[in-house]
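Given as structure tokens, the chain that follows is alone and in the form predicted alone.
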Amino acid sequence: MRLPYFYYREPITIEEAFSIMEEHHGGARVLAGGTDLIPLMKYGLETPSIIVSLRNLTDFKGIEAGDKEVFVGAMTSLADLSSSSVIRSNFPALHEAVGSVGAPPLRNVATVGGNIRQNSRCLYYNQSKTWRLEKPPCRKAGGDVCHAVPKGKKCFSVYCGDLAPALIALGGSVVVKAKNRERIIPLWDIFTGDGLTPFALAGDELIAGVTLPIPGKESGSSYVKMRVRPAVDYPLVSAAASVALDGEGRITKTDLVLGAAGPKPVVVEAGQFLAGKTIDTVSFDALNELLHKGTQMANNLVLSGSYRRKMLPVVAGKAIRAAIRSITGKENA
């Protein structure tokens, strides 16, 4: 599959990048690592007239560790993130999430910002133009039908990013910049929950990076991802858990976020349910009702929605147990 024709710009400063975006009235597409955008262009799903590469923006690269928080630039490669001792020692869930993205060659070019901003996916949308011609265009492709949920009135495409659930569970905030303004907001707030337009960002805004609060000593985290082929697949269900324990091993704080469970990451209000419990007394089956709240498991990935729904407590349970083990160090916990 060949790429369509497009203009390509490679600014060397942030100011130049914003000027180009302003010149094209928000119509320019931003290129980070390209591992999401380029395949979409080859499939004919994205046809930008101009692409602005951010590869030279050094201000958007790197990992800076302070006393209370860590900043990760949006153009930091996933390989650099994975090899960072700061990330590995303080944020196990993020380290595990990064390591689960594709294979090493992909992680060499994929970026933090690109992974966060990856488009939502659907079995009936992410196909070649020839394949899609056999059916009427779906809602995400500009039509008015949903092939996954025939009577559905909205797009059920799934957000399949690995980093965002982990970053949200870890309390991450995103730094968003435009030409004359900057805002720092909880990462969860950039998601709309609408499969057609998954992000609440203006056309002139760029993700500059993510800030993460450094967790306390009795805190741990983990990320668990279910997929068919470990080296290449997007998550079919994932869970990121961040927990804190008291001196006797009882849970005092839980942040649990599900991935690939709808058009945006799903935050599970499990803190009150798990408070005071230990790894031996918590029942993940009892979490079922909480885990299903807010999820939208349609038949639009390679495994059925009903099967993926049944796997929610399994994946979430593994993530919470692994998060506790990252504190206690007990392999059999």
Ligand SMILES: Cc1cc2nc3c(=O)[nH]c(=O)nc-3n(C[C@H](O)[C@H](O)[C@H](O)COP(=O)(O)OP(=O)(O)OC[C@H]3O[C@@H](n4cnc5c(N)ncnc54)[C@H](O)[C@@H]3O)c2cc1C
Contents of the next structure:
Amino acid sequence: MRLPYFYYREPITIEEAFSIMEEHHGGARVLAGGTDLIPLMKYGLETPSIIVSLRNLTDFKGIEAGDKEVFVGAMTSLADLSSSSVIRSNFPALHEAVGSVGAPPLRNVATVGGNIRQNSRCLYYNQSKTWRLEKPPCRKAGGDVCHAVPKGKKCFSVYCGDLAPALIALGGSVVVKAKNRERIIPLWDIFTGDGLTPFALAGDELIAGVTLPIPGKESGSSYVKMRVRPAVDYPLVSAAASVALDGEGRITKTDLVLGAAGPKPVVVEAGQFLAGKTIDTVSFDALNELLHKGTQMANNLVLSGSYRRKMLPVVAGKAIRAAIRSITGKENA
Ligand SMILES: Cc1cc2nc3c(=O)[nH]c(=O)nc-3n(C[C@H](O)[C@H](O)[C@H](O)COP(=O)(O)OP(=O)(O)OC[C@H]3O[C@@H](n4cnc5c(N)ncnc54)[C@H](O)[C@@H]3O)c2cc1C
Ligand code: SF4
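Could I see the form predicted together with this ligand next, after the form predicted alone?
Entire complex below, previous chain first.
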């Protein structure tokens, strides 16, 4: 499959990148590792006339650990994130999430910013032009039907990024920069929940990186991902959990976020429900109802929506137990 023609610029400073973006009135697309954008362009699903590569922007690269928080630059490769001892020791959920993205060659070029900002996916959309010609174009492809949810009025394509659920569960904020402004917002706030335009980012804005508060000693976290082939696949459902315990092993705080459960990560309000429970007394069947709130499990990934829905308590339960184990080291949890 061939790439369409496009102009290509490779700025060496962030100021130059913003100037080029300004010249093109928000119509330029930025390229990080290209592992999401380039396949979409080959399928004719993205057709930018100009690509601005971020590869030289050293300001956006690297992991900086302060006393209270860690900053991860958007252009940090997933391989570097995965091998960071700061990340492994402080943020097990993020370490596990990044290690589960695709396969090692992909992680060598794929970046943190690109992973967060990857487009949502659907079985009926992420296909070659020839395959898509078999059906009328769906909403995301510019038409007015949805093949996954025929009576649906919006696009239910699924946000399949592995990092975002973990980053959100860990209290991550995203640093968003434009030419003359910067904002730091909870990562969850950049998601719209609409598969057509999944991100609340303006055309002139870039993700500069993510900040994570360093958790206390009594906190732990974990990321659990369900997929068909363990070596390479996107999540079909995933859960990131971050918990804190008191001295007697009772849960005092829970942050639970589901991935691949709709067009944006889903934050589960499980804190009150799990408060005071221990690893031996927590029941995930009872959590079931809470887990379904806010999820949109359409039949648009390789496993059916109903099966993926049934797996929610399984992945969430595993993530919470593993998060507790990461604090206590309890073997039989
Ligand atoms: C075979 C295969 C398997 C994959 N498996 C997984 C998987 O298991 N889990 C998973 O999460 N992903 C998976 N991916 C998707 C993709 O590889 C990753 O999400 C990757 O991290 C994307 O990063 P990138 O740097 O290559 O992004 P790019 O393709 O360069 O960019 C992706 C999007 O983000 C935008 N962007 C990039 N950087 C910035 C920035 N700093 N600010 C604003 N916008 C930006 C780009 O304009 C583009 O729209 C897979 C891809 C392939 C091809
Ligand atoms: S969910 Fe519907 S509108 Fe969205 S990409 Fe899939 S088929 Fe298209």
